[in-house]
Each structure stands twice: as C-alpha cells, then as structure tokens.
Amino acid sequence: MLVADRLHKVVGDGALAVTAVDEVSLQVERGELIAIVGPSGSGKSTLLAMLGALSTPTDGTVRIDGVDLSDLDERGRSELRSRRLGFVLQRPALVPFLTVSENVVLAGQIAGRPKSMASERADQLLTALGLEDRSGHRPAALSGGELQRVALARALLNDPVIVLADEPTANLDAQQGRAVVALLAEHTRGQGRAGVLVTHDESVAAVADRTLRLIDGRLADS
C-alpha cells in the first residue's frame, strides 16, 4: 500500500543545510499500522509529510497503492490527499464556527463527494466513534479526546487506502490517548487500510504492528 524507497530531505541552503531525513527506506502493508519513533527532532514529522504527499523529498520515491509521487503534478498531489489519505494530527484543527457534524462533512465536500453521501458517511462515523449525540455541537465544547475522535471521523470520511498521525495523543491524558490509538488501529485493520503512526511514546507505539525507530533521520532498525 506504502512504499518509501531511500528518501532524502535536505533542509535549507548552502552552510544553513540540514539533513532531516536521511536514506529511509520502509513499505506498509494493507492492514498493517505502523509506528515511527524517536525524540524530537529526528525526522519523524518531515518523514511524514514526504509519506502525504505534503512535502517533496530532495531524493528518493514514494509510491501510494502503486501511484508514484512524482509522476503527479500539484493538482494531482491534491487530488490525492483528500480522496486517498486520511491525516490526523496532533491538533485536530477543526473549523471552530462548524459544528462537529459539518466539520466532517467538509472533508467529503473537498473531496468532491455529494453532500448528501457525505452526511451520510460522517453520522455512520460520529456514532461508530461514540459522538453521535456531539455532532451539533461546535469544537469549543467538546474536550480533547473528543476533539482527536472527531479528527480521525474527518480522516476516514473518504474511505482513505492510508491513514497517516502525526503525534495524535501529544496533548491528551494517557487513557484519552490510548482510546485514539485503539481506534485508530481498529479502522486501519478492520477496513484493510494502511497507516503509519508517528510518536515519541513508546506506550502509544505499542498499540502497532510494528515499530521503526528514527534516530537523527535514518531508521536505526526496522
């Protein structure tokens, strides 16, 4: 579903270059949830943002359910991330004037999905994920938890073939933050997706099927 082949990201110019990512090769399985580790600063969010789509490797490929990255313009790249990748983040950034259910929805709309199927899919979410009775209401009620569960509804509106977190639990308590990543793990494996986790705790990369370990931008073991 996921193949990264030696990717290489060099940040900045000249004297002020730096490697973030060093030579990392890995691939994901459908099913299969990953989990990449290693203490601030080691490549881990740069990594994945090569993995989305969000950021272009000065080296290396990436290939998404067989499509090559860079055989896709901006548009395409685009059209990828909101149809086929699902992103949850460490801070769900939801629009704060919609409501949990109309926050969901969007993703579809982005999509190009009919509101009316769009609906449909985030009310099957919201009430799989335990927040059917929040769906009216507006982010700013909602606790973290929550917050993280409506982002991952968002994420997986699509039906998405990769489910990629970055840092999801970062700013949930320790039992809010494993019902995140259980769930998370539940609908990568229960639908036959892919997804790659990245975190700096180890509890929360437990959840995994496997852990690779980034260490100043290269894997030190797979």
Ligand SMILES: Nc1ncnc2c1ncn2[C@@H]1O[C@H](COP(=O)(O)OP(=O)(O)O)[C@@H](O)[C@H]1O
Given for the second form:
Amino acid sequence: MLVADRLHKVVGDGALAVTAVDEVSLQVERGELIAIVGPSGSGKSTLLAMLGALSTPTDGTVRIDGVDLSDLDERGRSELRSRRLGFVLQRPALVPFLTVSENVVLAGQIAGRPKSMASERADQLLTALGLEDRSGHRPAALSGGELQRVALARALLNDPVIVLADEPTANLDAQQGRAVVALLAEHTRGQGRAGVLVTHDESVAAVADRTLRLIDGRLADS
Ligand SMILES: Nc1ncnc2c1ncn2[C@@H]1O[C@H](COP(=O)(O)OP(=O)(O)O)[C@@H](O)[C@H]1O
Ligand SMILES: [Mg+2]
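Rather than the form predicted alone that you just supplied, could I have the structure of the form predicted in complex with this ligand?
Let's see the whole complex now, leading with the same chain.
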C-alpha cells in the first residue's frame, strides 16, 4: 500500500549539499508494521518525511494506494496527511494553550470530524497510554515521555491508514515504550492499515514484522 521507488534526497545548498537519502526503494504491505533502524544521521527522518508527503524527494517516487504523491497538489497532499496519515514526529509540536485532550481532539477537527466522536476516541487513546489523569493539563506541565505519548494519541485519532512514527519511544522508559509500540502494532495490524516505525532500539524494532537498515542514506542488504 506504500511503495517508494529509488527515493533520493539532497539537503542543503551548494557546497553544503549532502545526500541524506540515496536511492531507497521499499514497500509496506497492508497490515504490516516495518521498522527502520540506523545510526544518527543515516537519513531515517528524511526518508520518513518523504514517505509521509511532508517533504518532496529530489528524485524517485512515493505511491500510497497507487497514487503518486507528486501527482497531488499541495492541497491534495495536505488532505492526505490530515485524513489518511498519522505522524508521530521526533519533536512533538503541541499547541501550548490547549489542554492535552484538546490537542488530541484538534486533529479530528482539522480532518472535519464531529467533535463528540473525536472526544470519545481521544479519551480511549489517552487511557490506553496511561494519560487519563493528564488530559486536562497543558503541554508545559508534561514530561518528555508524556508528550511523546500525547503525540501518538493525536496521530491515531483519525484512525489513519498509515502511521509514520519517528523514534516514538526515545524519551520513554522500557514499560512506557512497550505500551507505545503495542498500541502502534495493534493499530497498524488492523484492517487495511500499515505503519513505519523509525527507531534506535533493537528491542522496539523486534516488534515490527520486518526491519530495514539504513546506513549513510542507503538501505543495507539484510
Ligand atoms: N535541512 C537540512 N539541511 C542540511 N542537512 C540536513 C537537513 N536535514 C537533514 N540533514 C542531514 O541529512 C542527514 C540525514 O539526517 P536525518 O534524516 O535527520 O538522519 P536521522 O534521522 O537518521 O538521524 C544528516 O547528515 C543531516 O545532518
Ligand atoms: Mg531522525
């Protein structure tokens, strides 16, 4: 359902330009959760951003359910992102003046969902992530690990068909990390969904159906 063909990304300008992602091809099937592991600077975040239509490849294509992302205009890409994709970014950006619960519900409102439905789902997700007693707080009152779990709840709110998570367990202790990965795995193995999980942690990657290794922007044979 997600197919990347010879994705290439050059970042920076002129003499400072570097190839961050070098001819990466991959496929994620329905019901599959794949892990991408690799050292810091190997291009994981850059690759994930292209898979999720957050950035445009220098070369190569991404297709989601057969649709080439480069055939969509900015509006089409943004609709795709808000309705069908769920992102957990490395630095979760929450709205500071909204509560945790309002931040999660907001994702539903942006996608045009009725607020009552979004609220109910937000409560479920926050409870599954052990955050029920944090839902009325503002983001500034939360720890890094709690914020990361809020970001996951927000990403799953609209039941996205593809979840893209960039080091979602980085600030979590082992037990919290397992809860996050379990929720991700449960979601992506549901009907017709898929997920891509970027991680440093081999024990997190072990939960995925397959692991791809990135080194200097290239996929290692495995
Ligand atoms: N906007 C940018 N400008 C310049 N260099 C960048 C930019 N984004 C990423 N890079 C470089 O591209 C490489 C891959 O970065 P990144 O995808 O963030 O790696 P990872 O997520 O695996 O740590 C690194 O060398 C990084 O410094
Ligand atoms: Mg990264």
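Residue numbers count along the first chain shown, from 1. These figures come from a predicted structure and were not determined experimentally.
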Q | Hinge (C-alphas switching from one rigid part to the other between the two forms) among L164, V181, V21, V100 | A | L164
